[in-house]
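What follows is a single chain, given as structure tokens, in the form predicted alone.
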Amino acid sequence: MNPLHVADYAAAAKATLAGDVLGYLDGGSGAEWTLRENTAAYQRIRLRPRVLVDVEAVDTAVDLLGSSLTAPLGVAPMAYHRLVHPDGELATVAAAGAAGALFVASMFASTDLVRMADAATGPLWMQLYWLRDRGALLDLVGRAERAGYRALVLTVDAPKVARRLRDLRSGFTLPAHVSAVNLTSELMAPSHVAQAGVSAIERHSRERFDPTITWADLAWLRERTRLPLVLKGILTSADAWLAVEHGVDAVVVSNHGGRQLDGVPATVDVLAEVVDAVAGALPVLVDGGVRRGTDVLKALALGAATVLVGRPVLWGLAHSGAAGAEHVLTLLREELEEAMALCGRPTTADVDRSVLG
């Protein structure tokens, strides 16, 4: 039977992926409370439809930092797509383009950044962690800029990778055939060293991520690139306003998919707070827990400019490569279009908090 819902792809991934890979993909940190809350919070939000509105034509398009998207959807930055399918990021970037969605490539992509750019037919952003080796960081930024990436997404909620019990139990280590090919083998070596009861990903972050960076360091990066800077990992109004004050171009409300500090709120529960704090000064994106088109509608109603989708895209990739990843994004767009019609909101500009009840 062909998948009819994101949950169908999740079930297929669970049935086919190796246990350690599935644990790495689907797991969260700590007791995984935040991981569960990300999806549960959307289910607590109700919709209030308006009737007798002309919805024969529903337009889900949005503009984001100078790019046009068919729907307010993007692929969140996730490492090592080749863990779940040999085509890896070449498949997912093609899927995003075919679906009219944004693609955010991970610093730890398992595909060369130029090859991803060549395969892209839609807007492409590059995600970064701040490395202790600033030379390696700047080299990646320069190559992304020359390849045509349109923005940098700096993840700011991971001075180190949190304890993820599924990875610790499996001793998760990258297999030899999967690597972060856009960084040197020397820089990435710790992620390939297996040790029982140790997550190689966590160990690598302790050795390579710079935990000393502050807001003041953003100026150093801004001076060295012409690309817009997006901060990913904002959960408070205070940090949202600091982003505005420091000239950031957009923020992503994110708790790292429940993979960093466990016990923080679901992203949709703090989205309105962040939107209100920036007061229209910059776009606010959100990720975490989106599984239905109605979830996308709820996020838009709370002020999100675009919703980034993570695990579901990799579930689709694991199922049937580019076709599966594209179908996940298409399902979400079609469900959003239906929800907008049934709520009496024919365009994304018509979606505001009055949709919620």
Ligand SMILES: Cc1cc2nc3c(=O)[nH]c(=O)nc-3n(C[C@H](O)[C@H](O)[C@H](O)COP(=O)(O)O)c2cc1C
Contents of the next structure:
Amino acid sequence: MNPLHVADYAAAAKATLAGDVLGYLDGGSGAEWTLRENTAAYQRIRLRPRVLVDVEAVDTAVDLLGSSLTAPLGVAPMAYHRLVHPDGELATVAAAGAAGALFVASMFASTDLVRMADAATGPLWMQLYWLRDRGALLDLVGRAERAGYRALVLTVDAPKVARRLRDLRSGFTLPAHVSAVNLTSELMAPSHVAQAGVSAIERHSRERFDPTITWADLAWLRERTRLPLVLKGILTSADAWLAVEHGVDAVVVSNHGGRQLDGVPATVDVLAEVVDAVAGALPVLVDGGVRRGTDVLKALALGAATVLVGRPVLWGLAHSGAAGAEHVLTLLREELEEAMALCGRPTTADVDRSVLG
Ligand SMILES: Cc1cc2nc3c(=O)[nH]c(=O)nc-3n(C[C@H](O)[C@H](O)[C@H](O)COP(=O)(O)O)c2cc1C
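Structure of the form predicted in complex with the named molecule (previous: the form predicted alone):
The complete assembly is shown below, putting the previous chain first.
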């Protein structure tokens, strides 16, 4: 089958990946209500086109924190790309570069961060969880800075990893050949220990993540890096205001792809609230449930500066390595281009809330 849209890649991944890996990739937390809601909410939003606009040339380009992107697309930080394909992050980084998209590397990438930087041809950001071991955290930040990463993305919705039933049922454990190579094996040891009825990933986070950090701790990190700081996992205007007050450089409206607190709204349903709260003080990105170019258009219309895409990139990677991951991003860009043309909005600057209705 020749994949024609993201759903074709999802189906291929479902048919080919091992059950425990598929469960880790596709699953969410709790009853997976938020997971389903992320995609369902996009489908509830309608578009209203303007006609008789010259749309021969459509330009999807945007600028984001000093980098230009061919389209407002990025790869969301996801752990362990080598779980689904031996080329892992080297393939997805190359794919993002070829598609003119941002790449956000996970703290738990299964590829050396310098090798990822060498394979990158576009902007590269590094995601962090706040570890109890601040020395290890800073060491990673320093290496990312030296390797040319352009921003740090601190994930703030995971003081601990939520219960994900699919992983608990499968007793999900990392295979020996896949590990978070940018952290020491001592730090990562719990994520490799199999135990019935326990997700190794969840147990690892409980032991290693620092659940005590608060807004006041951000200054500690800011004083130790010159990189812009992005907070990922903002869902309320109250936290968006605090992000502005604390000098954060950008926020990502995210519910971790429905993998953390189940029961929170779809990200696209709270995007406008966050955009309005920050009132242009900083760029607002969004992720979760983006599966079509029209979803990207809807997010842009609500004020998103860029959209991050998670699972679809790994479905593409699983299907055919770098080519599949790149095709997923290209499909989304081409679908966005088509949607912009059909809505009578030839540039991203023309896309505002009047597209919705
Ligand atoms: C397999 C997988 C691993 C993930 N790992 C991380 C991670 O290491 N750090 C992080 O901040 N978010 C992680 N996420 C969440 C994504 O960054 C993103 O928020 C989410 O996948 C977006 O939703 P989508 O998959 O519906 O596009 C992960 C998501 C998946 C599916």
